[in-house]
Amino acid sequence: MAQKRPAEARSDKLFYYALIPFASTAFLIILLTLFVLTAKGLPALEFYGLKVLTSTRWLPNEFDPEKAVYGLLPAIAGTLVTAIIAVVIALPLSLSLTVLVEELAPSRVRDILSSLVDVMAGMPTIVYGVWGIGFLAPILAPIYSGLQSTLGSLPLFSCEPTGGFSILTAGLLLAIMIIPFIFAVVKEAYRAIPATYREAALSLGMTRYEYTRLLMGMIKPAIIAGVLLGFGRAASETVAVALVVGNAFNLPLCIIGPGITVSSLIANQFGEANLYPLMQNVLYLGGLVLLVLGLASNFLGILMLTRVRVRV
């Protein structure tokens, strides 16, 4: 094999080098994201102590910081609640949606299904909270008040329902945003299993269920990986979980009633945070938790993305 010439080899370098810049942006944008919320939400933590972190209580105080409360628990509590109502429900679509596309579809319908996935992917999120309003919750308050009366005893269908607002309708308009972010992550893990694994399934008289539980089995880190990334997405969302929510600042102890979540608080209360003391820091605090929650489920599925491209 010919060697690289001199002058090839610098050019090369100098081409890597001038890259590196570039390349760094998207870690600088992190990092400098990550500094700003420390900088501007540890004056809250510094002052309240971690009592900002497990009060239930939000009760700003316009003159006086010492006697404002405020409790990010219930934030965060529904911010993991609907994250995970919505992974519990988006990941069974997302896997049956895989199999239908690349074993059972015709081509053509393959290739609109597909589209329909990105389309769906591409969507502005306002379009979601407005469809969330107009059509999900309208449907869904019926449907709350029937399971109330029928399973009140249950602690999550104990509180009254409040119209169609709640957790549980935030949880399912997040698992309709993310389903096209795990199907991604899901069909092109399957998409790479070897053609001679699926010949030699097949050979041995597999039926088409036992056939696609053995590939499904082979790709279970991307599948994780997906259930990750999803849950990263939906604990980010901020303006179509503000809309169907319910913004109001109880413990998600009950799924049928009213929450919020932490991009939902920021949203909501950072128009007027600067008319009190601290509550600006409190919610750049908040922030700061949401960031770190996106950033360890992102690291995490990416970590189990690169176990799938090695096995496979």
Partner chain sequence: MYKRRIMKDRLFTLAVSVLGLLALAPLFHIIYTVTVRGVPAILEAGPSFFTEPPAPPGSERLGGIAPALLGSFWLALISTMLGIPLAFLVGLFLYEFKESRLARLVRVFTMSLLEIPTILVGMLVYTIVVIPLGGFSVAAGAIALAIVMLPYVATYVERALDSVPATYREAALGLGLSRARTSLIIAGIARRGVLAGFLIGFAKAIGETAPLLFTVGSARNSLNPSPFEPGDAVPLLVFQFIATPYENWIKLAWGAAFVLTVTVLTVFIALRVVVREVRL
The other form holds:
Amino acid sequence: MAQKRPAEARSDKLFYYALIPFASTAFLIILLTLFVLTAKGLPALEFYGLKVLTSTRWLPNEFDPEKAVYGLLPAIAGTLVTAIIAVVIALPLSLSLTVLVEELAPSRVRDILSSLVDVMAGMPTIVYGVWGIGFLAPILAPIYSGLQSTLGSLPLFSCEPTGGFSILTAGLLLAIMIIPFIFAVVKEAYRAIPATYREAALSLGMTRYEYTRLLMGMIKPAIIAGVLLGFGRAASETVAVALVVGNAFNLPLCIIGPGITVSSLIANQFGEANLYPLMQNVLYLGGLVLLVLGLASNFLGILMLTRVRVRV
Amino acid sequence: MEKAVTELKPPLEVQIRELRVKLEGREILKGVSLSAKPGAVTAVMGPSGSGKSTLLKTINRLIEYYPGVEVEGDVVVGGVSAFEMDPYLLRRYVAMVFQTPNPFPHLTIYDNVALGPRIHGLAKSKKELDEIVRWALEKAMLWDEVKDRLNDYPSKLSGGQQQRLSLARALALRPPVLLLDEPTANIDPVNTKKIEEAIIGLAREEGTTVLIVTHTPQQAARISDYIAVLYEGRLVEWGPTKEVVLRPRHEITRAYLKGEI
Amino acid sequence: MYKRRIMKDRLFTLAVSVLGLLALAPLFHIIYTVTVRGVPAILEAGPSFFTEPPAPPGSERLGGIAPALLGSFWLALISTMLGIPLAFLVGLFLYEFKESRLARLVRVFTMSLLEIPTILVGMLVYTIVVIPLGGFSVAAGAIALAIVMLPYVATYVERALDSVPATYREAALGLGLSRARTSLIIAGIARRGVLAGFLIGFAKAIGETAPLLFTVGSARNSLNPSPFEPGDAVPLLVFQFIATPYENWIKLAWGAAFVLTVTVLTVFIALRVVVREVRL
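Would you generate the structure of this protein in the form predicted in complex with its partner chain, following the form predicted alone above?
Up next: the whole complex, starting with the chain shown before.
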């Protein structure tokens, strides 16, 4: 046996090296995406300067790039605001769902609820989009009008609503879409809490409310991770948002009015952007911003998750 | 179920009457009757699987969180049936320490101990709470080691210290009844000695009713006043420690004391 | 004090139940909405819904979504042929060499790929495939979809392999089998879990929209079966038709959304059946 070992190890080494090219695909794709977006996006930054990130106007010109104005700020701010709205709404719902599934539901119902959340996660985003356009936006439209007429003095509700297509509608739709992801992260951590802590909490005479709060405190890094990953999801979602956000180059100051996000901007403009000099490059630059945002929230999220494991 | 019992007057005797517990159809306890007196340490012994932990967790009704549980018989604490009390109230009087040290990792040493009193509103001021925390840590023989670092997290403590912290957390409720489920199973001899001293002190000085599950006859002999031996879900022996150790009546007790089981 | 705690607990239980169910409620309403608007549209179009291209915008007739269905079929076929073997090998690597530093890196990057906006994958494939090849094609769309499904399938495969008890692995290695053979045996034991991973990949391939926006080309009337020509896809048609002002196109979009929903739900039910039985 001892003599056979080295030979065996050699074939195993071969197996290892043979798999490396496949294993590194993800890395290569990310690198390539980063490279393409940078290489194509930088010319826009060079030509227009930082103005391309800070301007709020979007005035394409078919002939002369000098005469065109491209400002990504409304889209970047729109991405951030819609994603933040989504996370703020989705977090309490996801935590409630976790408690419902893990603590309240009888074990059979628990399985059914879990499968339903899986279906929610797997439902194509375009289906959320058509629901947004066909149901959510129309029922929100009169509510927005009401908000504007009563609270119109507040900047948040000061603008003219346009048929329910708005930053807030996009945020709400995104909230629904990211619930399964936040839920998945939080539930996994919650379930991983050793039983002895639950028993300790119960043995002190804590009510369900008191001990779930305590246990949620224990997995706080996982909750933060869920928020970060959910934020990343919301920021990168494209088609559903593009259908309900209204696609107007406004800063998202008034949330009941139409706005735009980076991904919906790309979805709407990239197809014809090659007709306008440098517009495509501006959109690549927007893509780069989106990529950095996505990777950063993912990285921080993973970092948080490793902290849970160390602690618990 | 919940009667208007809102308070119990210590000292509290624990009386277990014809207790039968089934878990998912399997009978773990098959009619156990036993009582534990205030100011005394009752050691519950028996080979693993004999139902010791189940017995303890039935007293504070933690067993109800296990799947497929059925309980018959009664547990009477201070004259009131545990099953007629609100479990949250019951557990304020019947505290528990577990086999694995389990202080909450995200709470400081102070907050771990203060948790019970805070939940139950036992302290009217910060000063009072400070006093309870100090008292509990002293009773758990941990005060001297942690008094200067109450705001540290438990991960900075050794396993034995963490177990004493778990004890202190339970004691902060000033419980008239204390349940301990093999509290020194994973602990080194030095810490074991401190925990044993703490347990004896509680029974003698505070009049606490102590029930401790232990797997070492030596420990039972050192700290207990009474020994109860469980075997396959039945009580096979129960009496003052000296008598049980010197003149075991049952074959199984004899084998167990010799370390044959 | 005591009464207030009980009250708080009851309120909490109530609030959590209501909010938890509220979180799930949209799913039912989405399925309901897509059904009540999609089914009448399909009935109105009749069998031609599945056999014809869309009628011209604003026409009285609906036409059908045949090119999109054909395109989606090709896209699913090609993208799974590309993506699933690749993802399987990545999952195998993650499982078999999980203790190596490289595997840890690979895992981080695979998880990061999950967070890359899928529209950027579309932009990437547009830049490195569509432009060099001189035009949109079903194949380009399939490449984009293969990239999107990679992390889902890979992590699912890894989990499935991981859930096989270690004793099997040790037994295989103990027989003197190489790690390559051993891991294939493990994959055989975990075949249902692995299959579930493949189904997830398939569901992604038929449901994704954004990666197709700048790759497939929305050739709405083409029944050309060549993968190197532009084509259409069901989700793409939905996206581009639902926001138009044309009544007949909007109806087609609802019908197509219904078809898409039913397909994905079917895959999910299949997934449940596959995974439930093995309890992996």
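These numbers come from a predicted model, not from an experiment. Superpose the two forms; the largest set of C-alphas matching within 1.5 Å is the rigid core. Residue numbers count along the first chain shown, from 1.
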For Y17, decide whether the Cα shift between the two forms is 2 Å or greater, given a superposition on the rigid core.
-> yes
